[in-house]
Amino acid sequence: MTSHQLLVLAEFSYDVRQPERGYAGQTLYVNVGETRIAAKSVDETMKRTFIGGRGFDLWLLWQGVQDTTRWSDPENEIVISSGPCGGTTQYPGSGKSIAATISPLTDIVIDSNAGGHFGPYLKFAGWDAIEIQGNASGDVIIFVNGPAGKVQLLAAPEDCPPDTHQLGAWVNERFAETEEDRQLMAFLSTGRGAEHTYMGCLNFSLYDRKRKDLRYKQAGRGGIGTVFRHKRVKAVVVRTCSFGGDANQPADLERIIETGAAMHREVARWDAVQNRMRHRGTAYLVQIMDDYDLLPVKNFQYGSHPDTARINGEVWEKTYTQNLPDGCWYGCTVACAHAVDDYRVRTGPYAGSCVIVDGPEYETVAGVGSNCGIFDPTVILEINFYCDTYGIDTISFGTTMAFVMECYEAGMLTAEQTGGLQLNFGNAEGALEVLHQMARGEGFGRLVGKGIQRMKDYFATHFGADRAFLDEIGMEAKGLEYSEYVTKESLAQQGGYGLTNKGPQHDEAWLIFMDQVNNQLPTFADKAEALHYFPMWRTWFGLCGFCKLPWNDVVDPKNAESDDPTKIPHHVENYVRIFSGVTGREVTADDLIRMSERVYNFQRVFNLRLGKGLRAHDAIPYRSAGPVTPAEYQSRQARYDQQIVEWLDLDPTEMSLEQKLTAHRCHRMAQYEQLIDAVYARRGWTSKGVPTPETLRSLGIDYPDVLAVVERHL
């Protein structure tokens, strides 16, 4: 069977619109509960006030949805957009795709990004974002196919396999023809996992050209992959016409051409002998972290590890099956998106199968490798490919069965109560056994699936446990789980994770080494400016369409002499340049900046429509903060009791363990409360955290519906 024989539910024709200036100028509805397609234009203004990539989504979002409006209901919609730079091949790291949708984990906007060809193949094919509403009542295949100038809402067939790398091997079959076909496609799909659990990831897709094969990146943050299966969708295929360096239509190509040369000689230059990104991808930092107490080790109760040698990035650079580069778009030198082939899965359904292996990445080594206690390499690919295949956040599921694995050890859970498994730290059997229920929605596994914010309640409510102790340990804000890394002596990285939008994830805002490392945020002042400025910059990044990791991950030595070293300012020169280059618009770094404030505050708005977004909503699990068991004091008792004196002067040697503890939980905890002033003023928030009228109009997003949000709240 062929897509041209599936069944057709619904149909929509348009006219193909290249890019111009980084814009196709129109965005792609479709509704698969009412089988409805159309189109919608892009103006003038959805462009200056809300960019692309997240902007779009954003805006897109709040006019879909309603006050009430939970993940599960049909007016939800996922939409996901790449942005005008999104595409660029000039310049490394321009393949990002941005989606959004109401959280499964939250209940609040969840933005997540991804790598692959999904985004700018989408916007070749004529559409800056792609927007889809409705429960269907059968599984559906949106196929957007450009060449044709057609949109088609199929019927999936009960053959569809029900996981992303069979699913993967179907759509090639049924919607490619030839070689050409499956380099110029991509799609979106998740596996049974998400239809099971609230921490489903979505799947982009790309052609390994070398390799011959499909690969995947993932939107794995907050349940995005969830919403996709409740909407009964399996996949999201495009296809789009043969394109050049020039498929953006860009203002000024040469500017782009000469901005993406000289980033590209650094690359070559430094990443050898600063990162190993192309031979190691972000797995290098895995050693990096542990050197510096910050590698989450045991459900974040510690910072290094004897055993991490076992899996830092030297291990999985001789692991990776070496193929420079190995990006996950065209041009990206950095190419850090390394993969494992012909690894044989040892357990569930798919034992004995021979599969590629995307990564791991640095996040999944440090979540379901260091943090629950395990540091077998094999055992992280497993996990690594189940989750991937299943449609599972590798961070969620990483950050919740640290957390599951601490509750047995601390007898909050006991065999009887998790089946029969004895889920202690580095039990990797155990938590191979956790994800196979979780990805079948049965046993134990089922709750797991839930994530630790709905699993706290359980445990206090059916099993006894202690919920205070529950709230100190489980380490989520939001809802969502903690992405990984140890916080406990970085107060600006303990609001970088706490004063999200979205919840604890570091995109957005990692100041670890410029706080704990470097103390050049040696004030409260200083804490407030870096939790503006940086989670604006990032944000930024996912306005357009870029990673992050081109910006500060390789970085020329003459950076350090520059007036501001930390926010590495040659690079900032030059997406600037990338940015004026494809759109026309002559911008300053200022500028951008002034960009993501817009979005960024939206977005706050947006939370306190859904019923959250105040102050209270922004507090962190106390280990983010400081040691919450006798057992992680004593593991730094001689850091500890040095602070007491530092801080309290006071005398540690006549005070007890308990009195010891009780006084950093106080001092560190009025410490953070300080922070939220200071940051919530330099954002132009009240104290109760909501952005105030004034803050607004200065950033012309005053609509009347927005400020009616504001005024409930002042």
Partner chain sequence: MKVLAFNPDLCDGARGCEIACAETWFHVAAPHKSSIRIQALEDGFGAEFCIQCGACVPVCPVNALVQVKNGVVHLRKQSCVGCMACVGFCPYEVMHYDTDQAIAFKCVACGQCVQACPTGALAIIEADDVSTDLWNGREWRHLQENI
Second form
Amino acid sequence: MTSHQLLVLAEFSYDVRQPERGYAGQTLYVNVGETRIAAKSVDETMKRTFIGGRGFDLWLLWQGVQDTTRWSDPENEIVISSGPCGGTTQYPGSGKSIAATISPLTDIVIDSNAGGHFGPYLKFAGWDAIEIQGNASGDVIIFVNGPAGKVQLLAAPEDCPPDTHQLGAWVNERFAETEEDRQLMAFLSTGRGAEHTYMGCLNFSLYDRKRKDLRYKQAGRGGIGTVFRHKRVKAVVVRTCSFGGDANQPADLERIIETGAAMHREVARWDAVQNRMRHRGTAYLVQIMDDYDLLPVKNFQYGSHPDTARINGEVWEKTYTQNLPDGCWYGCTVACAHAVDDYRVRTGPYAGSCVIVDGPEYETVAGVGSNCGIFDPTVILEINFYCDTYGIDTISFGTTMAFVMECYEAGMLTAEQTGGLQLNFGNAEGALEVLHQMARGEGFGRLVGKGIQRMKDYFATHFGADRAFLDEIGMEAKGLEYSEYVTKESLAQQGGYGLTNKGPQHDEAWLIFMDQVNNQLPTFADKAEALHYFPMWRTWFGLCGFCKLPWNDVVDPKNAESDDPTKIPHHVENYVRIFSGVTGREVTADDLIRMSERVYNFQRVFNLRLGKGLRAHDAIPYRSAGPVTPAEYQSRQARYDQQIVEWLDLDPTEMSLEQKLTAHRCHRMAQYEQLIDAVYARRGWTSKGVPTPETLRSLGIDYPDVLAVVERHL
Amino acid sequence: MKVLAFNPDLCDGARGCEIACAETWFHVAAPHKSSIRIQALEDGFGAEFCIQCGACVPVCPVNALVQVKNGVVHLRKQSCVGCMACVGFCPYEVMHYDTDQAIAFKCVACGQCVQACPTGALAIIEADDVSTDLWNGREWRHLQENI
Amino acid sequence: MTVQNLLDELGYTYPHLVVSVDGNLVRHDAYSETPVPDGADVRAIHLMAGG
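Could the form predicted in complex with its partner chain be shown next, to go alongside the form predicted on its own?
Everything in the complex follows now, all chains and molecules, and the chain you saw is the first one.
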């Protein structure tokens, strides 16, 4: 059976335009509930104001939803866009896609990025973004056929497999007849785990020409996959025409090629002696984080563990197969996307089959590994495989499982309540069983799949657990589970997680070394400045289709001689050149920050519109700010006692452990409140966390409906 | 393997080889589109060109670089996506790029420059081990000693 | 004591460091040969990273 034999529910023909200066000039609208497909044009104002990527996502979503829209409502949308520089092949990390929707975990907008070929191929097929609205009554597939100039909404047949790795083979068979077709096709999907949990991820495919097989990268955070399946979408398939290094028809190809070739040389010269991204990927960080006491161990209680050497980058470098540099978009020489081939699955519905496991990346190793007290690399691979194919975010799974394990060990949860599972830290088989239950929507796993925020409510209401304790150890903020860094000793990074738009994900800012190790941010004003600049800088990658890693994970040491080494000025200049080279807009480094400020503030207002986005929603669990339990205190007693002397001018030898814990708590939480004041002021927000009309005016986003939202809170 | 070799003792620096190369592959007499580059040194001339080491082959994400039976590395233009990874990762900086077409290019030991050289400073030879001795005349002398 | 000894002692294993001794930058490949005089002002700035 080919795609031609699937039932067509709607069809739309269009003129395929090759992108010009990075833009296709139109976005694709598909309403899967009303079986309606349309094109929307992209004008100069939209390009100037929202740039692309996350900016386009937010702008389209803003117009599609109501103030009262929740994740499951038909008017909720999933919007996916790469950005003007997405699809550039000459500069490493230029193939990202950014997805956004109203999240089932947070009830506000979630944005999450992924590699893979989908975003660039969508643009080469003629679309700057795809907007999916409506809830279908049966499973559907969206097929964007660039070479034919046709978009189809198709009924997914009964034999369509439930999980991504099998669905991929099925899609290849139906939608690609030749090897070239497979190379020029990409698709989005998720698995049954996304149907039964709130932490469903979206898988972005890439056809690996060396392995001659499909691989997947994940837009993991915030349950976008959950919304995808709730809309009854099985897959979004895009096929593009063959393309070359000038597919974006950039304004100044020469500038881009020169910049890219120089960067490739820098990667070639330095990566092997720095982070070894080309060999270890982001997993290189596991040992580093352990060395600096920042690796989450046992639900973020501790920052290191003697067994970390069993799951560190050296181990993964040996475990990854093929050992060729492995990029998730063409021309990415940082090439961190490694994989383990021929992994034999041990548990669950695919036991016995041999599969490719992508990664695992740092977040996965730390989340499902050390944070759950699991130090067995084969278990991490097994969980990684199932999370991906089931469509479950490895970060939320890891952090949630760690929370469950601590609750179990603290007696907040009994084996009777878990359906007989003894979920102590380190119980790998128990964690796997919960994962399979989550995918099936059965048993205790069904509850775990709802995430920490809902579990806290449930444990307190139904199991009589101590709510205050749950709130302190449950590592979520805004409803989103924390990504995998211990922030207790870095106030700035507590803000880097807490003062985010979408919830505690480190893609806005990672300030731990600057703050805690380098002591470069001694004052509140310094921290606030960093919590302005870095979130804006890192937001910019997501407007344009860039990955953050090539910015600072491989750096010519000449950077040390620059004015501000932490910003990597010569790489910032590369991005200025690429953006100008693609779009023809001559910009400066400051202009890039301005672009982000506009979108960032717009997202903050969007949160307000959906009923959140205030100071109260920027609160963090105390576990992320300081020691909750006596055991935690004792694990760093010398440091904490010293701080009592330095910060509070008290004598710890005359205090009980309980008194010392309280003293730390009062001081640290007060510090966080002071940090909030400083950051809000720097960002041009009121002390309630609301962007002022002046801020919005200066950014040129003082549209009446935007002002109306903030005026309700002034 | 088949590879280009240079003898600086015979080079007069007229750079006809560069023009011949660019005309053969790009139909323009533009030295920056040549796969062989001649430099004036203090004591004569030096040449730089691909020695067919093959280090670029695994770097290419689309398998556009292929080392064929005679050892020469060819770039299949129709597959190239112009990423220039090979340019950055060439250990000898002899993979070049064309900004008009967004493709990389390199010496494929075609011999057009050999024919164009009036002084006989270039030759296509068979070599077992390749190194930059192909650029400085050592390989050339070694070959002559063995004949 | 050399810069490398000091970094080892501090447990500074992160590869992206900007190290200076009394205001003079130390090249990354010269850590083992660069002495740290008594009372020197040594700075080791860790360049930020993170997933």
